[in-house]
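Only one chain is shown below, in structure tokens, and it's the form predicted on its own.
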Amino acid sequence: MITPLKFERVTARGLRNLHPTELDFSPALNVFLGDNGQGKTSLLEGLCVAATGRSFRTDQIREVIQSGSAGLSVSVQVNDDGFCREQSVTIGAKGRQASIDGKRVASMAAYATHTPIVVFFPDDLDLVTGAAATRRSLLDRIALYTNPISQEWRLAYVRALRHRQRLLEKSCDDARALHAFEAIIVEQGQNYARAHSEAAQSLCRHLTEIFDVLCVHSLSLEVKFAGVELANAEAYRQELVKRRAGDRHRKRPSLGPHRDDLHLSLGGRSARHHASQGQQRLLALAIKLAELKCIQVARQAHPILLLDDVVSELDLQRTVSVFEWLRDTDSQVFLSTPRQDVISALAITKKEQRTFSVADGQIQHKSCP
């Protein structure tokens, strides 16, 4: 049986432009309605910080702190299959601290996967149109759930890769040191590459099916994992040796899973270069929903879904298809939108719903029309 996960309540102080906030949520669908710049995305960001210790908007976590505030405190009460816990994150003079039921956690990595969430926000269009690094980060997130030790493999691989590159750029001929780092690169690189490949296989299994559901017009999607075959350790090591001069000249390593990518095609043409903006946005959303499905299968739990302005630039038919998907999901959903008409359209989901109005950093529960 797949475990339900729900945010029951959030309490936030010092978060972006929001006033001190305490809200209770529906276990099914929660909608935040307001004009742009009023605090809708900040609320979703606060939920993400409370659940993972990280923001989906910035890598600089202190940017989340309200201007003029000494720090940030945000906590969520989580219902995990009937068992409740409180997850809290504070950011202040002593840095970032996270706790579960009042007890400090050993590591932020362990904290970040305790309550699985998936976030979609406008910048996720980069999953289709952006650089390969964005899609590799997607594979890293999936691998973290399907094979938790993959993060250790990735960190060890990246550290060894950086040390090797520094030696090369210093024109260091210390063959012993280069050999030592390349041995680590081969061992951890093979593990990391395997984790990417398995994550890509999991993603592909779900992505084409979800895109077919969301796409109202018949349009074939092809997803191809682009990774180098690294099964033979000795061949991998020898290739690293051969590429030393080239990597020194390029000032970057040219071989390994740090260059993996996903190639996305619609109707036989590159989605990055030829798809319309609406098609790209729908595909990016499908990728995030496939990520949710991957995590659900790996963790046997329904991840919580945060959707920031998800139906922007989607036509009516595609909007309806998205809401029909929401109707059928067992995940708790948080959706922000500036469009009043979305509230009425969401009636198609027939889910228990709470709607909140957001204005000037204040969030209030309102009755559905």
Contents of the next structure:
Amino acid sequence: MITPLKFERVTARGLRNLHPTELDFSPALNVFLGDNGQGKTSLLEGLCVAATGRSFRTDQIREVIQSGSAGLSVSVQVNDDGFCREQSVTIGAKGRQASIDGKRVASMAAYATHTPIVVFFPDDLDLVTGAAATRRSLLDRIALYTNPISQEWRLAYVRALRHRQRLLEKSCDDARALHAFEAIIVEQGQNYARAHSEAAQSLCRHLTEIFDVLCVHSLSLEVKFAGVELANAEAYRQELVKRRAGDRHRKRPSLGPHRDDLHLSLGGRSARHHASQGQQRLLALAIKLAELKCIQVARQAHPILLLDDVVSELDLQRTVSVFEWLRDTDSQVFLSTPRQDVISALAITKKEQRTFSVADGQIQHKSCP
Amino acid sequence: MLPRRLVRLVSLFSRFPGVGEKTALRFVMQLLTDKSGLAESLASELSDIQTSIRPCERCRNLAEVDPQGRALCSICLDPQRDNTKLCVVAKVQDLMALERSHVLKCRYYVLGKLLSPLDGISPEDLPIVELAKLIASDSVKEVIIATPPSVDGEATALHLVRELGSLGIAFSRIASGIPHGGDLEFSDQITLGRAVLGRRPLEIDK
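Okay, that's the form predicted on its own, but what's the structure of the form predicted in complex with the partner chain?
Complete assembly follows, chain above in first position.
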């Protein structure tokens, strides 16, 4: 039994350009309508901060604080299979603090996976067109749910890798100390690589399925996990030894799961270089929906979906197929758009829909059209 | 506000780890109102602390300097200790924690640092020559490496084994996992995962 998970209410103060806000949500579909720069994305960002302590727009969390405001406080009431809890994040002079039902949490990493959410926003096009690091963080994020200890593997692996690189670059050829770090790299790297490959397997399975549903003209998608084979510990260790000189020269380590990637191709050609903008966008969206499915399976809960300006650049047919997907999902959806016509098109989802108008930092509940 | 001398004292106390200005002020008020001679005792204890306490010449634990000017800690002076085992720790606080456990009746060696090239601590900064000398002079049979279960602690352990491997002695590494009496339910996922991965077989009683 997969448990439903819903945001029931949000309270936000000091968030970007928004006035102090308190909103009650529909358990199914929530739409934020307004022109550009009015605060739609900021509201979605606030929900993301409340659920994870992080923003999808910036790594500098203080940028989320309204200019002139001392701090930010945003809390959501989460309905988790009938039980309610209050999750709050405040960012102020004391830094970032998160609490659940008024109790401070010790680990931000654990807090971030408490109420799983999946965000799609325009920059996510990078999943298709950007550097490998973007796709790697996707795999890291999925692994966080499928195998929580993978986070520790990754941190240990990266630290050992950086220690080794520093030793190499000091051109201190102390083979013995290098050996110590390489032993840790092999142990943690094998674990981390396995976590990546499991996450990739789960993602590939769901991604091809979802892409078939979304893509109207059948376009064959091929997803391939590009990671090196590291199952043999001794061979891995020897390869690291062999690459010492090269790694020193290039100033970066050349072997291991920190270079893993996903290769995406459409109709046999690289999606990054040959797909149209619209196809790339649809593929990026499909990846996020597949991420949602992976988390859903791992956590046995329906993650909450935040979609920022999802339909721009999609043609009518594809917009319809995306909305049909939204019709069939059990996840609660938050969707922002500047287009009035999207509201009526969303009627095909036949969901209890709540529409909010966003203007000049003020958000108001509109009665259903 | 406060007299200048007190402000100075408060700012001195707040240099201690874990002591903020409020706590520092409480310390100062306690010193001022105390009737048992706390201030005098503290002053006399503090005046020569850096010359009378030094790292132990053998193991680098903290030791009081004796009238002959030698510094040997109470553990190194204890004839009851098992010389054949030597426990290597990163810092004095770790040694004290292990002593409280009363499990080891052996001697120790305090490294004082962990291998960490990113923080500028290279292999040559570790006191390996001194450690090797101690092992040879005490005819140690087993070295128990009790560095923390972090990347730096783990790398230090591996490096020590590699460097001292030719001495023909046994090496062991402390385990990591669930604390005794700890409830599995309340353990964090990382500790729990580590405990499961580091599980040991149970012997069947015949």
